[in-house]
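In structure tokens, the next block holds one chain alone, the form predicted alone.
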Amino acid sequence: MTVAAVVPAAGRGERLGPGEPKALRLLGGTTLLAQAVARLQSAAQVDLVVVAVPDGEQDRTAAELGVRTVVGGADRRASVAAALAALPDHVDVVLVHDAARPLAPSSLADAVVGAVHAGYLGVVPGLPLTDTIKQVDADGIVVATHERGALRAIQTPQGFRRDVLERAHAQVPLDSPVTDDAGLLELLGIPVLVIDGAEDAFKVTRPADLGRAEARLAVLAGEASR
């Protein structure tokens, strides 16, 4: 099986705060972005890589980075519908990750991918909860606690069967409340599979996530020129 990985980086980010678009940001020298896409080119099961992008940054991306660029949509979802237009006929199996998980192992692109090959349609990483859950309605009252042992926090890359992928773009309203690509194939009742996350595949959203990653990236560093 041919593996793509999928990569939306076309958006702002605004709640980093003024600058550059999240994708863009500096960590370590580079972006984001070739964080990201360093790790999945590094990944023994990828073939290769396709980033959506702001118009006008496709050539320079390519260039700097020896991956496919699509133009980016005005949300997530576009980016990665755009993107998966693009890809190959041969393409059997898609990875999305997020740019903004720029430290996600290359080890975590292989479980996913090792896992569709297994058979299953949708596969995602996450953690196990450590913190109490608690719902709360529009008045921030608790209406319900709920029992974090069967919760876990998502991660990319998330990694599907190309086809299935494709006809739950197609197959779902654009209106729909989802957040990740898992989420179109839970509303085709098609099952996802969770497997273990990796702590380094956190999210960069906030100011503080960046630090975090400078820090993490440092020891990361420091232990491969041991």
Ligand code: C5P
Contents of the next structure:
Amino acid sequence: MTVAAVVPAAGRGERLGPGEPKALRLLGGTTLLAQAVARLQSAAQVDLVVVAVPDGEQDRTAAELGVRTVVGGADRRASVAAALAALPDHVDVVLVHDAARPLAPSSLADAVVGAVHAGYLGVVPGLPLTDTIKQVDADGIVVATHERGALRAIQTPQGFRRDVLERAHAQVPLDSPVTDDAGLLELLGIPVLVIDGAEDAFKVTRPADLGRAEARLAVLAGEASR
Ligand code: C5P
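So the form predicted alone is up there; where is the form predicted together with this ligand?
Starting with the chain above, the whole complex follows.
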């Protein structure tokens, strides 16, 4: 089996405030994207990495990170689709991983691939919630409270049989309100397995998340040097 990791990294990241595209923000003397890619490249189960980047960044990113690159699309889904279209024929398992989750450990990628190898068509990491989640209407009035014990906060990398993910991207209408790749499978009625996620796979979205990532990276570096 050949496993490719696809990294959508073409978003502007406006919730982080003004500056570089999110994937190119600095973390630990390098970029969010470089951190995420290095962890994928260290995963025993990952054979190659393809990154969807903003137009103009293809050559520099490919040279600096040792990855294949494609130009991303207008939204995350389009960026993933562009990377899928650039995969070599012999790839049969695909991980999709956000550049915005720079500290997701290599072991998490390996665990996701392991579950795909075991026969699951779609596999996502998830963590139990600490907050209570309420659904509200357009006026902010609560319409439902979902039972917390049955909910999971879903992370990346998400793993799929390549043929299944490509079919899902092709068949689900572009205007479907889907925010992750597993959501495409769900709309087609394909089962998706949730495995235990990792605290370190948190997403960098707002400025405070960058501070959290810097602090965590310092701890990880200290542990590695001991
Ligand atoms: O904005 P958000 O945090 O949901 O972005 C998730 C991931 O999707 C990020 O890694 C971002 O770079 C990527 N993305 C992309 N192309 C877009 C928009 C987002 O690759 N047009």
